[in-house]
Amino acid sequence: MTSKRQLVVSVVFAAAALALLGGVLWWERAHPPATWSAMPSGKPVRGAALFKDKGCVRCHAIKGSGGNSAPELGSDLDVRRTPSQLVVSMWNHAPRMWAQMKAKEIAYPKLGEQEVADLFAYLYTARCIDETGDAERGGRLFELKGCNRCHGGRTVPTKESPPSLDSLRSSASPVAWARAMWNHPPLPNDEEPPQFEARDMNDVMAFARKGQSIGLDWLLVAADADRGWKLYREKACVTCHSLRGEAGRVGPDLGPGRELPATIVQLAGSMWNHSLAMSRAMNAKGVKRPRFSDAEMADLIAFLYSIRASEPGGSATLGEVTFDGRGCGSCHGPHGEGTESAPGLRGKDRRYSSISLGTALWQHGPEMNKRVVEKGVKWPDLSEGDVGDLIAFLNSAPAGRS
């Protein structure tokens, strides 16, 4: 009768520490820590330098230029794009790394934390590269769209005249066709533009080069999302588009919990479907219909997509449940609070990122590797969910701190 009860006592504590768990994860999930941008911290351009200078181009290729015995880095079918997401390669593929750079008796270069994010800044943005489009298909669309009309073959066009097919094809980048198509005159008579929908403008700027794949944006490079960011309320975005889904704005939403057209391509697609009724917008507010340059638009780009990098929330006790789980646990501790072997991560004021993260792993990893090669277990993987939790148990607070 005893053992009974002491059974029926232990299922209704366990049931209720279940259910105490489950309210936890529920809690933290509800509440997400506040998220915040990885981005604009980094430099493309500091970084495209530092991507060469570092040697990383020896082994890695951007859109095919560079080495090949280490895996491309700027595929357009890659989908590895936030900073989350670059850890968990970087993570995942060290042992690897370090193993080749020893046999080619490379030089194990340093990185500090602005140099990683300024290397993520320049993958993250090496990623952004338009899928090329259907030529012919691109061809057909320019003649039904009614582009031919005035984008024929003109072979002297006048400096008032609309640019020729050629004069098309020597500035089809992504930005520049961004551009293209905002700065783009109204059309004859207030006509109505043609729709172009899902991948129409990627095919037509196919046609445009002639199918020539796409390689990397150096405007987009160049680009600077803090400029973006100001481009954004000098040239009067702001007054009809909110980033923060503020009331009363003509246009939609562009914050972060908008998703923005897949690529850069079809952005200058939804730019041109909405052009008139934007110019109309603005007249009816007394704003002017602002132009941009190339690198303007390049800068505009940046932020808008940069607010979208942010990082992940996550739940601290599963971070924790990984941290001893993965093994970290066995040199850092089970909370992280430090070992003769490792030292404590956390409750030393500072905040953790994937930036961070990507440091950590670059300054101090090979000697991780060795240890864990030493001690006979296998270097952990890490999927893309468990860098938000962990980011969330090494910034909480351990036991005792407040």
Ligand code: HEC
Contents of the next structure:
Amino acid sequence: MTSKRQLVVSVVFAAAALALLGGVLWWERAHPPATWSAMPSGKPVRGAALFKDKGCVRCHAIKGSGGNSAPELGSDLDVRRTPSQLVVSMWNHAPRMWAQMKAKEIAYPKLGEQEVADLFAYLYTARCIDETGDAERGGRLFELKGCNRCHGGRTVPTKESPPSLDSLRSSASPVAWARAMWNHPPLPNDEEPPQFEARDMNDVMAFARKGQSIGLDWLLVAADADRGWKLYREKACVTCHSLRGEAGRVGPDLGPGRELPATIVQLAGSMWNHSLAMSRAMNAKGVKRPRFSDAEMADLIAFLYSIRASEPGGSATLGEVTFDGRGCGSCHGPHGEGTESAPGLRGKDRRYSSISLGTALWQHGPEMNKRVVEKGVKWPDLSEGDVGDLIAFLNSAPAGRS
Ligand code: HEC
Ligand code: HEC
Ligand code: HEC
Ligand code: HEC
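Beyond the form predicted alone, can we have the form predicted together with ligand HEC?
Let's see the whole complex now, leading with the same chain.
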């Protein structure tokens, strides 16, 4: 009798547990984890202040302002500064950087994990400069695509007339241009918007800028990916665009599984290209087209790009080989277990990430470099593909522990 009752009870429990599990899985699908915005858990604007306060600016310039004894850190569009790329370039350049600090009698900056996150977010943003574009070609496109019909500015302006070409200039920075393209009024009579391919929009913007090159976009430095994630929900993007196939499917997925245009001005072009189709979809769904301020557009862009710059994945097995192969094992032991000359790194309940590796470099690097010199070994260089594997290895439990 009792055993039958026990059976019933346990069946009920099992069913409840299953339902709970199902519920959790459903919830996880419906609620993308907040860690997506974890990459810029750093704030670029705080990073900009640290870059000055910690003395980086005495040697490094960003967009031409700062010292010139070290590489410029704000140029080179081809090098995207994801956290793992930053760790690798700092790691490999560190001994020479410290040598210069010593020579110049600049104290080694002490950086905590949050500060490294802030600096990385700033350096990442500083690299997100757009291409300046070809103003002459832009001028031809401006006519060809019919922008000059309204923005030609040949007629005497009235209060209602569209802004003149000259006044478009005030919107001619990447984030402001994206805001302008998003907020742009529809063309009359449901006209299809003329399409912009690849760098066309950069050329048009260059024309509006009269060829002046693009500097650091301060709107982006002030941006906040967490606010962008909030806007993404509040402005109803989420009703039509899923991020990982879990929500709206009316428009294309905008999550990390799909490439976004390479630069912000190209994203602006894509928003323009799709504006009519998107408006129609909104009408059909009874969604009012949201408007954006410059700051809001900056936050949204920071969010959309940040979820693509997440931590690299990797294999702990490969990481173990790399760890020893790169020479880390000669001090930390082949399995990272520690030796008398360097501490053990694994199984200490810490989670490594690109940010914490960067922090370890600033906190322990000079001491590490001293041992390198004492032992007469080579400073271990890293390559970009190593970081994900190394992190996976450092985060795995040492043998004998689970
Ligand atoms: C005393 C001058 C000096 C200071 C201060 C300094 N650096 Fe450097 N840094 C250098 C030099 C020199 C190099 C290039 C070393 C080489 O040639 O390998 C470098 C390289 C780098 C690189 C790699 C550059 C590349 O081309 O990939 C990064 C990233 C970097 N530093 C970041 C920082 C940050 C962040 C700070 C402040 C916390 C800082 N540096 C402070 C001198 C300095
Ligand atoms: C049918 C007329 C018309 C056409 C064609 C047109 N625009 Fe506009 N545009 C406007 C109006 C009207 C505004 C002002 C909207 C407002 O104030 O919200 C505007 C605003 C803008 C702004 C923002 C200006 C600011 O200072 O905020 C930009 C940038 C812009 N247009 C670029 C373009 C480009 C590039 C093209 C060609 C692809 C184009 N426009 C085609 C009518 C037009
Ligand atoms: C009512 C549905 C709907 C809403 C709401 C919506 N979109 Fe869209 N969006 C679409 C559709 C449909 C397309 C594809 C249009 C086409 O095929 O030309 C699209 C296309 C896009 C594209 C171009 C994608 C590409 O392939 O490059 C971007 C970027 C975009 N939307 C951003 C946004 C953002 C940001 C928001 C929130 C502010 C938003 N959308 C809100 C329906 C929507
Ligand atoms: C020449 C010896 C040597 C080599 C080679 C070496 N390290 Fe270190 N490492 C040290 C020493 C010594 C410390 C502790 C420094 C201190 O106490 O400030 C350290 C500290 C660290 C820390 C910080 C530990 C903590 O508790 O926060 C990390 C992470 C680290 N090393 C990773 C590496 C990686 C990854 C490599 C290979 C790419 C490497 N090390 C190569 C000697 C070395």
